[in-house]
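As a starting point, one isolated chain is supplied in C-alpha cells, in the form predicted alone.
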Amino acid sequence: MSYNNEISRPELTTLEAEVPHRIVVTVDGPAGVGKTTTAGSLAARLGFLLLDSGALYRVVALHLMRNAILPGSTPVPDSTLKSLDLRMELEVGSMRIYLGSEDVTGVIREERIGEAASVFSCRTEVRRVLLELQRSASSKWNLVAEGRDMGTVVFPHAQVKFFLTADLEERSRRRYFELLDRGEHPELAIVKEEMLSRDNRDEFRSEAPLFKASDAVCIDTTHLGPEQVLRCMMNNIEEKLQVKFSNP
C-alpha cells in the first residue's frame, strides 16, 4: 500500500501561513449525517487535503470480494490483506482511490460495496491494516479526516474535532434520495433497516467503536443545511486556532 506523493500543492491558505505546523481536523459520525459532503466542503474551504477513511474501507472490501472473501467470512486471510495494492491521491476537498492501476473511486460507491465495507470494518485485522496508512498522511499535509474513529483512534491529538449526528428518520431519508439519484430503486423501510444495522455494527464492534470524542464539538444536522453546518464548523475552527478567514 502506498500514497501518491506527487501531489501539487495549492497556494498557502491563511491558516497555513499563520499556523505553519500540520493541522488535522476530524469529522466523525454515523452513516447518513452528511460527513462526506461536509468534510469535502470544509477541506476545500480551508485548502486542506481530504482523507476519506470510508473510501479506504470500501476499497479493502472491493479487494476482498474480488478475491472471493465474503463479508461473513472468518477469518480474513492475512495473505489477501497483504496483497492489497491501494494507492490514494489526496486533493484539496477530494480524494481518488486506485486498486492497482484501476481508478475505483466511482466503483466503491456502489451500495453493495458500502454494505460489505461496513461488515469488514468490524474486523480487527482490517482496521489495523489501514491505521498507519491513515496516520502517515498527517505528517505530510494539513488534513480534514472524515470517518467513524478519526478523532478517537486515528488522530486522537487532532487540533479540531467534530462529531456530526442526525436522527435516524432523517438519515434514512437522505440515504434513500441519494440512492435514487444514483439510479437505484430503494425502499425507504429497507434503507432505514440497513441504516439501523450499520449503526449497531459501528457502535458495538470491539475494535474502534463509533463514539464522540470527549473534546469533539457535536453538531446535530437534522434540521441544518450543508452551508449552515459548514458555517458552524468554520466559526469553531477560527475560534480554536485564532485565525480569521474571509467569507467564501
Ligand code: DC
The other form holds:
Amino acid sequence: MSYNNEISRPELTTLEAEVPHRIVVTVDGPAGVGKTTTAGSLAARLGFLLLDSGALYRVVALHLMRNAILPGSTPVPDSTLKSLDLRMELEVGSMRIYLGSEDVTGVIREERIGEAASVFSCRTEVRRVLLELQRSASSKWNLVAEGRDMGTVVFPHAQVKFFLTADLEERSRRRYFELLDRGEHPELAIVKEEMLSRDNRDEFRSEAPLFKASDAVCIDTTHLGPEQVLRCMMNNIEEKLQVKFSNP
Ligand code: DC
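Now that the form predicted alone has been shown, please provide the structure of the form predicted together with the named molecule.
Below is the whole assembly, all chains and molecules, this chain first.
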C-alpha cells in the first residue's frame, strides 16, 4: 500500500550532523495536560525536532471529514485514506503541517477536530497509515515525540520517556483558558465533560491505548508550572544520557 505522505525539514543542524545515532525523547499523556507546550519547549531547549503526533491524527480527521466521512463510520474507506496528502515540516520546537498545499497548522486546533481525531484514532486502518510516517522521522533526526503511544508503540526503544499527568479539574481549567485565549466561548462544565469522554476513549480503545510505558518517568504537573516541568525533564535527560546541555 502506498501513501503520498512525507516529512521534511529545512536543513540539518550541526548537532544532527555530529550525533552518530538519533535520540528520541517521548512525552505521552492525556488531553489537556500541556504536552504540546511542554514538548515544544523541551525540543527547543535540546535543539531537537518536535513530532506532534496528535497533529497528525487531527489532519487525518480533517481530511476524512472534508471527504464526508463522519467520526464513527466504519470502516474508514481505504480509498479516502490513500488520497491523504499530508506533509509535515519539522522544526526545532515546533512543527507545520500541510494537507496538499494548504497549511492546516492552525485549523486543526479547533475542538471539533480534536474530538473527531479522538474517534478516528481508535481505528486500526487510521493508525497504520501514521505509524511508519512517525517512525521514519526518527531515522533522520533527534526527536521529542509527543502523543498517546509514543513510548509504548511508536518508539518503544526511545532513550528517554516521560508520562505527564494532572487532575481532571486542572486539565479542564487549562483547556478552558486555552480556548478563551483563542477567542472561543467555552463553558467549563462542558470542557470537563468532553475531556472525560476523550480520556475514556483514549484509555480504553483496543488499538494503542493511552498508558504509561513501564520505563517512563511519570510527572504529575497538577501543581507545577511549565518551567518546573521543563527543569524536571532536563535533569532526567541529562542523567539518563550522561550529557550536559548548555543553558539557553
Ligand atoms: O494530543 P491531541 O489532543 O492533539 O490529540 C488528538 C487526538 O488524537 C487524541 O484525542 C487521540 C489521538 N492521538 C492518538 O490516538 N495517538 C497519538 N499518539 C496522538 C493523538
